[in-house]
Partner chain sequence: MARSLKKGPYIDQKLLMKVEALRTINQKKVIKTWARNTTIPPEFVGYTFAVHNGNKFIPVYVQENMVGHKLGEFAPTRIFRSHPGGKSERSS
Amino acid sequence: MKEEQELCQIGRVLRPHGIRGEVKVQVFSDRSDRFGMLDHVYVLNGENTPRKLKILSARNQGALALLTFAEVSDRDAAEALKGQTLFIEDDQMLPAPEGKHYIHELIGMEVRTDGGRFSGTLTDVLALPAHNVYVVEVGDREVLIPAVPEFILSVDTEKRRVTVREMPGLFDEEE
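That one chain, whose sequence was just given, in the form predicted alone:
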(Lines of atoms letter the chains of each structure in order from A and count residues from 1; the text may use other names and numbers.)
(Lines give C-alpha, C1' and ligand atoms only; values in the text may rest on other atoms or scores of the structure.)
Protein backbone atom coordinates (compact mmCIF):
# COMPACT_ATOMS: atom_id res chain seq x y z
CA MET A 1 0.00 0.00 0.00
CA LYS A 2 1.34 3.43 -0.92
CA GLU A 3 2.09 5.67 2.07
CA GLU A 4 0.04 8.66 0.82
CA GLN A 5 -3.10 6.63 0.04
CA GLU A 6 -6.07 7.03 2.32
CA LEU A 7 -8.39 4.18 3.14
CA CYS A 8 -12.14 4.37 2.50
CA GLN A 9 -14.71 2.15 4.21
CA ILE A 10 -16.52 -0.19 1.84
CA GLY A 11 -18.16 -2.73 4.16
CA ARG A 12 -18.31 -4.49 7.53
CA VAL A 13 -17.97 -8.19 8.26
CA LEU A 14 -21.18 -9.32 9.95
CA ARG A 15 -20.46 -13.00 10.63
CA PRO A 16 -19.00 -16.20 9.24
CA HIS A 17 -21.03 -18.03 6.59
CA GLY A 18 -20.53 -21.79 6.58
CA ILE A 19 -17.40 -23.64 7.68
CA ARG A 20 -14.93 -22.88 4.87
CA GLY A 21 -14.02 -19.30 5.86
CA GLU A 22 -16.64 -17.40 3.87
CA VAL A 23 -17.98 -14.23 5.55
CA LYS A 24 -21.21 -12.25 5.24
CA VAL A 25 -20.51 -8.54 4.67
CA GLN A 26 -22.71 -5.46 4.91
CA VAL A 27 -21.91 -3.45 1.74
CA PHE A 28 -21.47 0.32 2.20
CA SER A 29 -21.26 1.01 -1.55
CA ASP A 30 -24.22 1.92 -3.77
CA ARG A 31 -23.06 -0.94 -6.00
CA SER A 32 -23.91 -4.30 -4.43
CA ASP A 33 -21.54 -5.99 -6.93
CA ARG A 34 -18.61 -3.80 -5.82
CA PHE A 35 -16.59 -6.57 -4.14
CA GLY A 36 -16.64 -8.63 -7.34
CA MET A 37 -14.68 -5.82 -9.03
CA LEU A 38 -11.90 -5.87 -6.45
CA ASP A 39 -8.76 -7.96 -6.11
CA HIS A 40 -8.22 -7.15 -2.43
CA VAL A 41 -9.42 -5.14 0.58
CA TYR A 42 -7.86 -4.12 3.88
CA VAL A 43 -8.76 -4.59 7.54
CA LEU A 44 -7.04 -2.73 10.37
CA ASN A 45 -5.32 -4.63 13.14
CA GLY A 46 -5.04 -3.43 16.77
CA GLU A 47 -2.40 -0.80 15.92
CA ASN A 48 -4.46 0.51 12.96
CA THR A 49 -1.98 -1.08 10.56
CA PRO A 50 -3.69 -2.19 7.33
CA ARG A 51 -3.74 -5.92 6.64
CA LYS A 52 -4.35 -6.85 3.00
CA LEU A 53 -6.89 -9.60 2.26
CA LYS A 54 -6.99 -11.11 -1.25
CA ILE A 55 -10.55 -11.69 -2.47
CA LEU A 56 -10.98 -15.19 -3.95
CA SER A 57 -14.73 -14.99 -4.52
CA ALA A 58 -17.59 -12.53 -4.05
CA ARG A 59 -21.31 -13.26 -4.30
CA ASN A 60 -24.10 -10.69 -4.02
CA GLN A 61 -27.05 -11.03 -1.64
CA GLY A 62 -28.86 -7.71 -2.10
CA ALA A 63 -27.24 -5.19 0.27
CA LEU A 64 -24.97 -7.96 1.53
CA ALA A 65 -22.08 -9.88 0.00
CA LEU A 66 -20.53 -13.26 0.69
CA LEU A 67 -16.74 -13.10 0.45
CA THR A 68 -13.94 -15.65 0.54
CA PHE A 69 -10.39 -14.46 1.26
CA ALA A 70 -7.16 -16.32 0.50
CA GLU A 71 -5.97 -15.69 4.09
CA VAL A 72 -9.18 -17.03 5.72
CA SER A 73 -9.59 -20.78 5.31
CA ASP A 74 -11.96 -21.88 8.09
CA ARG A 75 -14.81 -20.74 10.31
CA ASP A 76 -12.50 -19.79 13.21
CA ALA A 77 -10.48 -17.43 10.98
CA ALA A 78 -13.75 -16.00 9.61
CA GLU A 79 -15.05 -15.51 13.17
CA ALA A 80 -11.93 -13.44 13.97
CA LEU A 81 -13.02 -10.96 11.25
CA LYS A 82 -16.52 -10.48 12.74
CA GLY A 83 -17.20 -6.75 13.24
CA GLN A 84 -14.14 -5.67 11.23
CA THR A 85 -14.54 -2.83 8.74
CA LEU A 86 -13.28 -3.47 5.22
CA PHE A 87 -11.40 -0.69 3.42
CA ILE A 88 -10.07 0.09 -0.04
CA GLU A 89 -7.49 2.61 -1.20
CA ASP A 90 -8.59 5.81 -2.93
CA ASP A 91 -7.30 4.59 -6.29
CA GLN A 92 -9.57 1.50 -6.04
CA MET A 93 -12.69 3.67 -5.82
CA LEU A 94 -15.06 4.01 -8.74
CA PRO A 95 -15.50 7.55 -10.01
CA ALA A 96 -18.43 9.31 -8.35
CA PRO A 97 -21.47 9.66 -10.63
CA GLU A 98 -21.85 12.97 -12.48
CA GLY A 99 -22.84 15.71 -10.04
CA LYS A 100 -22.11 13.55 -6.98
CA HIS A 101 -19.12 13.61 -4.61
CA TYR A 102 -17.61 11.28 -2.09
CA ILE A 103 -17.84 12.57 1.49
CA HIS A 104 -14.06 12.47 1.97
CA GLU A 105 -13.71 14.78 -1.06
CA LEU A 106 -16.02 17.35 0.56
CA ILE A 107 -14.52 17.42 4.06
CA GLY A 108 -12.26 20.45 4.50
CA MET A 109 -13.70 22.44 1.58
CA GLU A 110 -14.25 26.14 2.14
CA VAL A 111 -17.83 27.32 1.97
CA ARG A 112 -18.62 30.64 0.29
CA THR A 113 -21.85 32.39 -0.52
CA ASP A 114 -22.79 33.21 -4.10
CA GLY A 115 -21.84 36.78 -3.19
CA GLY A 116 -18.25 35.59 -2.60
CA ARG A 117 -18.26 35.90 1.21
CA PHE A 118 -16.24 33.23 3.07
CA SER A 119 -18.62 31.54 5.44
CA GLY A 120 -16.79 28.55 6.93
CA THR A 121 -15.34 25.09 6.41
CA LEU A 122 -17.28 21.93 5.62
CA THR A 123 -16.42 19.52 8.47
CA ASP A 124 -18.91 16.68 8.09
CA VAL A 125 -21.75 15.29 5.99
CA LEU A 126 -24.79 13.82 7.70
CA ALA A 127 -26.44 11.10 5.60
CA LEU A 128 -30.12 11.49 6.42
CA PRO A 129 -33.04 9.65 4.79
CA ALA A 130 -34.38 12.62 2.82
CA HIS A 131 -31.02 14.11 1.76
CA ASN A 132 -27.53 14.76 3.02
CA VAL A 133 -26.82 17.74 5.28
CA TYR A 134 -23.49 19.60 5.22
CA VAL A 135 -22.03 20.56 8.60
CA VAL A 136 -20.17 23.87 8.24
CA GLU A 137 -17.90 25.20 10.97
CA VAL A 138 -18.40 28.96 11.26
CA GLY A 139 -16.12 30.35 13.97
CA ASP A 140 -16.98 28.49 17.16
CA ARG A 141 -20.34 27.13 16.01
CA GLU A 142 -21.77 24.76 13.41
CA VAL A 143 -24.32 25.54 10.72
CA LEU A 144 -26.32 22.76 9.07
CA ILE A 145 -27.07 23.19 5.36
CA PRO A 146 -29.31 20.80 3.43
CA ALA A 147 -27.37 19.42 0.44
CA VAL A 148 -30.10 20.27 -2.05
CA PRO A 149 -30.01 22.55 -5.13
CA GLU A 150 -32.01 25.28 -3.34
CA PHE A 151 -29.03 25.78 -0.99
CA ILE A 152 -25.96 24.25 -2.70
CA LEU A 153 -25.23 26.05 -5.95
CA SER A 154 -21.94 24.37 -6.86
CA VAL A 155 -19.16 22.11 -5.63
CA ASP A 156 -15.73 22.74 -7.16
CA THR A 157 -13.35 19.92 -6.27
CA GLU A 158 -10.42 21.64 -8.04
CA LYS A 159 -10.73 24.87 -6.01
CA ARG A 160 -11.96 22.91 -2.93
CA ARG A 161 -14.97 25.21 -2.64
CA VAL A 162 -18.69 24.81 -2.03
CA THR A 163 -20.86 27.75 -3.09
CA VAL A 164 -24.14 28.21 -1.22
CA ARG A 165 -27.04 30.55 -1.86
CA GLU A 166 -26.86 33.73 0.23
CA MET A 167 -29.83 33.58 2.60
CA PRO A 168 -30.56 36.04 5.43
CA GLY A 169 -29.62 34.57 8.81
CA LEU A 170 -27.90 31.45 7.46
CA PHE A 171 -24.40 32.38 8.64
CA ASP A 172 -25.21 35.41 10.80
CA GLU A 173 -24.57 35.22 14.55
CA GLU A 174 -27.74 34.67 16.51
CA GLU A 175 -28.57 37.51 18.83
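Hand over the structure of the form predicted together with the partner chain; the form predicted alone is what we had up.
Just the single chain follows, nothing else.
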Protein backbone atom coordinates (compact mmCIF):
# COMPACT_ATOMS: atom_id res chain seq x y z
CA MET A 1 0.00 0.00 0.00
CA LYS A 2 1.34 3.42 -0.95
CA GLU A 3 1.90 6.27 1.46
CA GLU A 4 1.01 9.80 0.34
CA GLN A 5 4.73 10.75 0.41
CA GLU A 6 5.41 8.25 -2.35
CA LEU A 7 2.66 9.64 -4.55
CA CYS A 8 2.65 12.45 -7.08
CA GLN A 9 -0.42 14.50 -7.99
CA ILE A 10 -1.48 13.99 -11.59
CA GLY A 11 -4.94 15.54 -11.74
CA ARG A 12 -8.10 16.64 -9.99
CA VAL A 13 -11.64 15.43 -10.70
CA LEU A 14 -13.74 18.44 -11.63
CA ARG A 15 -17.18 16.88 -12.23
CA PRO A 16 -18.96 13.86 -13.66
CA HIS A 17 -19.44 13.76 -17.44
CA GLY A 18 -22.50 11.95 -18.76
CA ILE A 19 -24.31 9.10 -17.00
CA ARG A 20 -21.87 6.22 -17.51
CA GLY A 21 -19.36 7.13 -14.83
CA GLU A 22 -17.04 9.27 -16.93
CA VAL A 23 -15.33 12.14 -15.09
CA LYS A 24 -13.77 15.40 -16.27
CA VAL A 25 -10.27 15.88 -14.91
CA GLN A 26 -7.89 18.85 -14.69
CA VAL A 27 -4.45 17.56 -15.65
CA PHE A 28 -1.49 18.43 -13.39
CA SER A 29 1.10 17.58 -16.02
CA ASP A 30 2.74 19.36 -18.96
CA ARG A 31 1.27 16.68 -21.22
CA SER A 32 -2.51 16.83 -21.55
CA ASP A 33 -2.48 13.24 -22.96
CA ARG A 34 -0.75 11.96 -19.81
CA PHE A 35 -3.62 9.71 -18.67
CA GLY A 36 -3.44 7.78 -21.96
CA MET A 37 -0.04 6.46 -20.82
CA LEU A 38 -1.28 5.27 -17.42
CA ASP A 39 -2.87 2.01 -16.37
CA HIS A 40 -4.15 3.13 -12.98
CA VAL A 41 -4.28 6.10 -10.59
CA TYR A 42 -4.93 6.46 -6.85
CA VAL A 43 -7.40 8.56 -4.87
CA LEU A 44 -7.10 9.08 -1.14
CA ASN A 45 -9.91 8.00 1.14
CA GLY A 46 -10.92 9.81 4.31
CA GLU A 47 -8.05 8.32 6.34
CA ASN A 48 -5.52 9.07 3.57
CA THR A 49 -5.54 5.45 2.49
CA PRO A 50 -4.90 5.20 -1.26
CA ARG A 51 -7.57 3.50 -3.36
CA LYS A 52 -6.50 2.18 -6.75
CA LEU A 53 -8.62 3.07 -9.80
CA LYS A 54 -7.99 1.24 -13.07
CA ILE A 55 -8.25 3.52 -16.11
CA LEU A 56 -10.48 2.03 -18.81
CA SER A 57 -10.42 4.94 -21.22
CA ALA A 58 -8.84 8.38 -21.42
CA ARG A 59 -9.53 11.10 -23.97
CA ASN A 60 -8.86 14.80 -24.14
CA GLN A 61 -11.25 17.70 -24.24
CA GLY A 62 -9.09 20.78 -24.72
CA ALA A 63 -6.74 21.01 -21.76
CA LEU A 64 -8.94 18.65 -19.70
CA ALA A 65 -9.16 14.86 -19.75
CA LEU A 66 -12.22 12.61 -19.72
CA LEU A 67 -11.61 9.37 -17.85
CA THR A 68 -13.53 6.19 -17.16
CA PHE A 69 -12.49 3.87 -14.35
CA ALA A 70 -13.29 0.15 -13.94
CA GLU A 71 -14.53 0.82 -10.39
CA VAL A 72 -16.82 3.73 -11.38
CA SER A 73 -19.74 2.64 -13.51
CA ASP A 74 -22.47 5.24 -12.99
CA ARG A 75 -22.93 8.96 -12.41
CA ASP A 76 -23.51 8.59 -8.65
CA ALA A 77 -20.14 6.90 -8.21
CA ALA A 78 -18.55 9.55 -10.44
CA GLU A 79 -20.18 12.30 -8.34
CA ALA A 80 -18.48 10.83 -5.25
CA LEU A 81 -15.07 11.47 -6.86
CA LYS A 82 -15.79 15.17 -7.45
CA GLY A 83 -12.95 17.35 -6.07
CA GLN A 84 -10.67 14.36 -5.41
CA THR A 85 -7.01 14.56 -6.37
CA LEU A 86 -5.64 11.75 -8.52
CA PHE A 87 -2.16 10.42 -7.74
CA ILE A 88 0.43 8.20 -9.37
CA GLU A 89 3.43 6.49 -7.84
CA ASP A 90 6.69 8.47 -7.87
CA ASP A 91 8.39 5.90 -10.09
CA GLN A 92 5.73 6.46 -12.77
CA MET A 93 6.70 10.13 -13.11
CA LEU A 94 8.14 11.14 -16.46
CA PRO A 95 11.48 12.94 -16.47
CA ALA A 96 11.17 16.72 -16.79
CA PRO A 97 11.49 18.00 -20.39
CA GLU A 98 14.98 18.99 -21.59
CA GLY A 99 16.05 22.31 -20.07
CA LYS A 100 13.07 22.41 -17.70
CA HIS A 101 12.60 21.47 -14.05
CA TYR A 102 9.58 20.32 -12.10
CA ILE A 103 8.03 23.14 -10.09
CA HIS A 104 8.10 21.15 -6.82
CA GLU A 105 11.88 20.71 -7.28
CA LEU A 106 12.38 24.45 -7.84
CA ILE A 107 10.42 25.57 -4.79
CA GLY A 108 12.74 26.18 -1.85
CA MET A 109 15.82 26.73 -4.02
CA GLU A 110 18.18 29.59 -3.29
CA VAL A 111 18.00 32.37 -5.90
CA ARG A 112 21.07 34.54 -6.46
CA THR A 113 21.83 37.31 -8.89
CA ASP A 114 24.89 36.88 -11.11
CA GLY A 115 26.61 39.77 -9.35
CA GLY A 116 25.78 38.24 -5.95
CA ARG A 117 24.11 41.46 -4.73
CA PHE A 118 20.76 39.82 -3.92
CA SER A 119 19.77 36.40 -2.73
CA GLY A 120 16.48 34.90 -1.66
CA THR A 121 14.33 31.79 -1.69
CA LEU A 122 12.04 30.67 -4.47
CA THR A 123 8.62 30.26 -2.86
CA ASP A 124 6.22 29.82 -5.78
CA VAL A 125 5.92 29.65 -9.56
CA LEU A 126 3.03 31.54 -11.15
CA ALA A 127 1.69 30.37 -14.52
CA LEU A 128 0.95 33.65 -16.29
CA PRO A 129 -0.12 34.20 -19.93
CA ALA A 130 3.26 35.46 -21.16
CA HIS A 131 5.52 33.04 -19.29
CA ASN A 132 5.96 31.55 -15.84
CA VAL A 133 7.09 33.88 -13.08
CA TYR A 134 9.23 32.90 -10.09
CA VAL A 135 8.18 34.36 -6.76
CA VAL A 136 11.32 35.00 -4.70
CA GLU A 137 11.40 36.09 -1.08
CA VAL A 138 14.25 38.53 -0.58
CA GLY A 139 14.30 39.58 3.07
CA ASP A 140 10.79 40.76 3.83
CA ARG A 141 10.05 41.59 0.17
CA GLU A 142 8.58 39.52 -2.61
CA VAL A 143 10.30 39.80 -6.00
CA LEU A 144 8.85 38.45 -9.24
CA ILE A 145 11.28 37.18 -11.87
CA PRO A 146 10.25 36.11 -15.40
CA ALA A 147 11.15 32.45 -15.95
CA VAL A 148 12.73 33.04 -19.38
CA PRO A 149 16.32 32.30 -20.47
CA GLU A 150 16.98 36.07 -20.66
CA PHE A 151 16.74 36.15 -16.84
CA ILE A 152 17.35 32.59 -15.63
CA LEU A 153 21.03 31.93 -16.27
CA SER A 154 21.34 28.54 -14.61
CA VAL A 155 19.53 26.08 -12.37
CA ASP A 156 21.82 23.89 -10.28
CA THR A 157 19.72 21.05 -8.88
CA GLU A 158 22.59 19.62 -6.81
CA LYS A 159 23.41 22.86 -5.01
CA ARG A 160 19.70 23.83 -5.16
CA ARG A 161 20.60 27.23 -6.54
CA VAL A 162 19.11 29.38 -9.31
CA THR A 163 21.28 32.12 -10.81
CA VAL A 164 19.39 35.05 -12.32
CA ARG A 165 20.51 38.04 -14.34
CA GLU A 166 20.51 41.24 -12.34
CA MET A 167 18.67 43.95 -14.23
CA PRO A 168 17.94 47.45 -12.90
CA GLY A 169 14.36 47.65 -11.69
CA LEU A 170 13.98 43.94 -11.01
CA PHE A 171 15.20 43.65 -7.44
CA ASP A 172 15.34 47.29 -6.43
CA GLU A 173 12.39 49.64 -6.29
CA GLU A 174 13.92 51.91 -8.94
CA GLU A 175 11.56 53.13 -11.68
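Numbering follows the first chain given and starts at 1. Predicted model, so just to flag it, every value in this text is computed and none were measured.
The chain divides into two rigid parts for the movement between these two forms; residue 98 belongs to the part that also contains residue 137. 21 degrees is the angle through which the smaller rigid part turns against the larger between these two forms, based on C-alpha superpositions.
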